[in-house]
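Just the one chain here, the form predicted on its own, laid out as structure tokens.
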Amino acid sequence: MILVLQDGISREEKGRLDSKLEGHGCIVREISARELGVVGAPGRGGQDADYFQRLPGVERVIPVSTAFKLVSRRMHPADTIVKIRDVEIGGGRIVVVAGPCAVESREQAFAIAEEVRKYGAVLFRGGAFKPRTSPYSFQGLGVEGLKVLAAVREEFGLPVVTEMTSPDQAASMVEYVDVVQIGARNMQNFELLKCAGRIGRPVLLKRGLSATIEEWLMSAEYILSEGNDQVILCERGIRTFERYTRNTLDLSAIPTIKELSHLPVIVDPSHATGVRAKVAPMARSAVAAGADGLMIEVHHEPDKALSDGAQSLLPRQFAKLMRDIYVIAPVVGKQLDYAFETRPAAATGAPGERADQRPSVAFLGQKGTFSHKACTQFFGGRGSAVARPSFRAVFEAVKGDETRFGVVPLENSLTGSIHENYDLLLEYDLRIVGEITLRIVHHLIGRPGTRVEHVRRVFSHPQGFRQCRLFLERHPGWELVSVTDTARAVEQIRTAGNPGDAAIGSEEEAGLQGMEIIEEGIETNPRNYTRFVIIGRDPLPGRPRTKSSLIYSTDNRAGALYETLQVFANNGINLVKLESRPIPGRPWEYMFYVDLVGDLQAPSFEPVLSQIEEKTDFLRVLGSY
């Protein structure tokens, strides 16, 4: 049950209440400053809700009717983010765990780790202790396998995941690995679960071969009841009557878990299907269904694998799958990051610098805006996000060394370029050092109980109005009020308290302000994407650069622009964007902004830049990223 405490309760009163509850066999978990989650341990306590209601400092009691308490979303409404070194599972990124079923040798593990990291995996998996159906099958290298995994982490910077099959292995797990996996066959090995809850490592808990969702969550409850809330659930298929696949992948478990529990959930399509050709389709489906990540088996020589070679992807197949997921992820509001391991140092600033000493990233508006989402998804929550009231203020923050980076939108797939930011790129001597694309889903948001027929006035950023043009045209009587960002629009209707006010904004903004969604998905076209760029003084270190942006002007004569474009064509360079902007103070003369495929700052591009320079009056490379 959940106890909601009275306003003004002191820490001393709260401490006495904690002691009384623990004396009744309850496990105490604090949810917020005013709410205290209380779980009755099975077979202990013996008091009803009325007893707890009468305790000093308790305002009301909310029963939690499910058998699982600590893993319940009622007990913990916010999503849990599991942190494994610099990797976060359960946030805005699709996290991919990849590697062989079993560690066979140092050479094998290193060869596969190099491949999967190159294509975007951020954790490495590999079995050292292998529970197998047959006692004659390969059982793993044991502790020697754990040492190989630790060496992989040191060499490639990938945190490692492996299965623990006995409490006797706990000390070795703590010494060598980052995430302890509890396999499907051990999902209800309760002594093992309790041990995993005590060793202080994140736990990846696979669903049992024939387990119900409730049984699965109850197994997670064992781990949380030992004090470890860093648990990742892994759907890996269940045993059914179907024989064309090894198991049946229960994708419906993903939204079900999201509704019932706050824990992140990933999917293992390799064990679910047991067939290499079926892994990629089910991985794509899992992302579309809302999974927080994937666990994929990869082997460079699957025909020689000592375990599960038939379901292991070749590196080139893994590379294609990652490209597919990169495209799918923004549709469900997430990102797949190809250069994850280069981000932490860039985001947190100079060596030894504390996050509270220097904010890292400036963005427009406040928490909950799409700019804020772009900031947190690109930097993974490790950079300190700093709100600024205007785009110019974002540029000023980076120029003035207040922040290390800034995040600004450059173009939208429905309304085109954000010209103000193109002009600011020309004005400020800063670089584009990265980019991220978000799908923008707008909702009509109002106070609780507000319906469409009540609305008389709508607040939003001007871009929000433009992107929802067709919806707004159906309501010509509404007054449209522009504000600096969509989060401020939602805040405005909350503070004003006018039942006729509504705002256009995101689901996250509505939730943060306690408002309700009146109409979902009101943008003119569902293929509504915004491209954000990361601006900074210096490029991100170690990051691959596959795209460049530049700006130039030419003589005001016939064919001048064509001559520059011919240079790109003759050198086989693909232009992906060309846009003109007026030159301030020079009527009918223009600057040209160009995006192209390739790293213009690489030595091989020097001849191309020289040729462009000869044919332009002004040239600046805005960045390669």
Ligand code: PEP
The other form holds:
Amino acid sequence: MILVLQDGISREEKGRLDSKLEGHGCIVREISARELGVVGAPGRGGQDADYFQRLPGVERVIPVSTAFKLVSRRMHPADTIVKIRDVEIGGGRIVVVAGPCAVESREQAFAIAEEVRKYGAVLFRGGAFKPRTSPYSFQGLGVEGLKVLAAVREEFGLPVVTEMTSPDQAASMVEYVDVVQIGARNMQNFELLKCAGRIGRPVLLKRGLSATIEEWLMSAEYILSEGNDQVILCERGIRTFERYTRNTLDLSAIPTIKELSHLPVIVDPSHATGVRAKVAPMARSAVAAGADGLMIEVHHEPDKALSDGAQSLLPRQFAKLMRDIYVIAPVVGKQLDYAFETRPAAATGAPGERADQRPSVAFLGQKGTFSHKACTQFFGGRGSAVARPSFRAVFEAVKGDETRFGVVPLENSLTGSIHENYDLLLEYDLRIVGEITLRIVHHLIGRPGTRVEHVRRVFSHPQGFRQCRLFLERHPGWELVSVTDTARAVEQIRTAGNPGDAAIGSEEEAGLQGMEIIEEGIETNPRNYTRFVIIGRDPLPGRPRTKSSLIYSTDNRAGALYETLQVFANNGINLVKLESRPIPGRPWEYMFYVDLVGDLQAPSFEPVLSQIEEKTDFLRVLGSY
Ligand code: PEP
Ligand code: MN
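Switching from the form predicted on its own: structure of the form predicted together with the named molecule?
After this comes the whole thing, all chains and molecules, with the earlier chain placed first.
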């Protein structure tokens, strides 16, 4: 049940209430400043809702009607993020777990780990205790297998996941692995679940072969009720009458879980289909359906695999799948937890940087803005986001060493360059050190109950208005009010309480502030992407640089621009952007903005750079990244 507390209840009164509830054997969780989630009182202590209603400080009691409580989103409205070293599952990043069905030898595990890491897995899987249908099949290497997994983590920097089949294995699990998996066959082994709840490691809970979603969530409830909320649900197919595939992958479980629970959910298309050729299509669909990650079986010699060879991808098939996921993820507002060009740094943490030294990153606005999303999706759990009120303040934060990096938008696919940030890049002596592209979906947001016909006034960032131009043209009577960022726009309508107000912003912002979406997807074209850049003083360590940005101007004479372009052409350099912009105070003179493929700051590019210098009267390399 949920207790809504009286307005203005003090910390002390709340503390007393907590202790009283715990004294009755309840599990108490704070949902918000005014709500407590309480589990286990009826049944265990015998008190009914009336009893709780009468406790000092309680305004109202709301029963939670589902069988599961702690896993329910009602008790914990925000998504739970499971942290495994510096990997986070349940945030904006798609996390891929890959590896063989079973650890067969050190050589086999190392060969596969090297491949899957290269192509973008951030966690390694491999069974050491294998629950096999037949007692005559390979049963796994046991503790020897766990030691191999620990060696894989040591050598490749990938945290490891393996299945625990009995509480007897708990101590070895804690010693050797990062995530404990509960297999489909053990989903309702309640002693094992309780043990997993006490083990102090994140738990990956597979869905049982014939389990309903409710039964599956009840199993997760066992783990949470033991005090462990670091649970990842894994859909791996259920048994139906269909025989062409090993199981039937229930993709509808993903949005269902997302609605019912705050726990992250990943999909295992390998065990779901049992057929190699079916793995990639189902993996792609899982990401499109909103999964937080994937678990994929990969084997370098599947014909020789001791288990599940027929469903294991070859490394090159895994590589292709990862490239597809990389493209699909931004369409559904996520990002693969992997940058293709910068793999070595991403896998092992940047050289010279410890996982516990999280770089701070300044961004515009507040939690929920697209800039915030760019920041969390680029750095994942490896960075801490610091809000700033303007783009200039982001640059100032980096310049003044308050934060190590900043994130600013530079270009939108519908409306073009964000010139303010180009100007700031010219003004401040900072470099572009990375980039990330986000799909931008805008919604018309209102207070609960607001309908489109009530709207008179709309708040947003000017970019929000520009990107929704066609939609706004259909409502010519609306007054448009610009504010500093889209989160501020939503905040404005929430606090002003005016029923004719609406905001343009993201789904996250609406959700965070308890507002409703009145009309979905109002950007002029759904292929609306914003390219954000990461700014800093120094390059991100250990990252190969594949792209450069520069700004220059030339003499005002025939052929001057052409001569600069000729230098790029003669050196085989591919330009991916060329834009001209007026120079303030010098009418009809222009600066040229160029993005090119290649690292202009590499020694091999020095001759090119000096030729360009000769042909320009101003040149600034904004950065290579
Ligand atoms: C596994 O992942 O190794 C496994 C045995 O899967 P499941 O429990 O889903 O069958
Ligand atoms: Mn398997």
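So that the term is clear: the rigid core is the largest set of C-alpha atoms that superpose within 1.5 Å between two forms. Worth saying up front: this structure is predicted, and the values here are computed from it rather than measured. Residue numbers count along the first chain shown, from 1.
When the rigid core is held fixed, the Cα atom of Leu472 travels less than 2 angstroms between these two forms. After superposition on the rigid core, the Cα atom of Leu314 is displaced by less than 2 Å between these two forms. The rigid-core alignment places the CA of Asn528 less than 2 Å apart between these two forms. After superposing on the rigid core, the C-alpha of Glu12 is displaced by 4.7 Å between these two forms.
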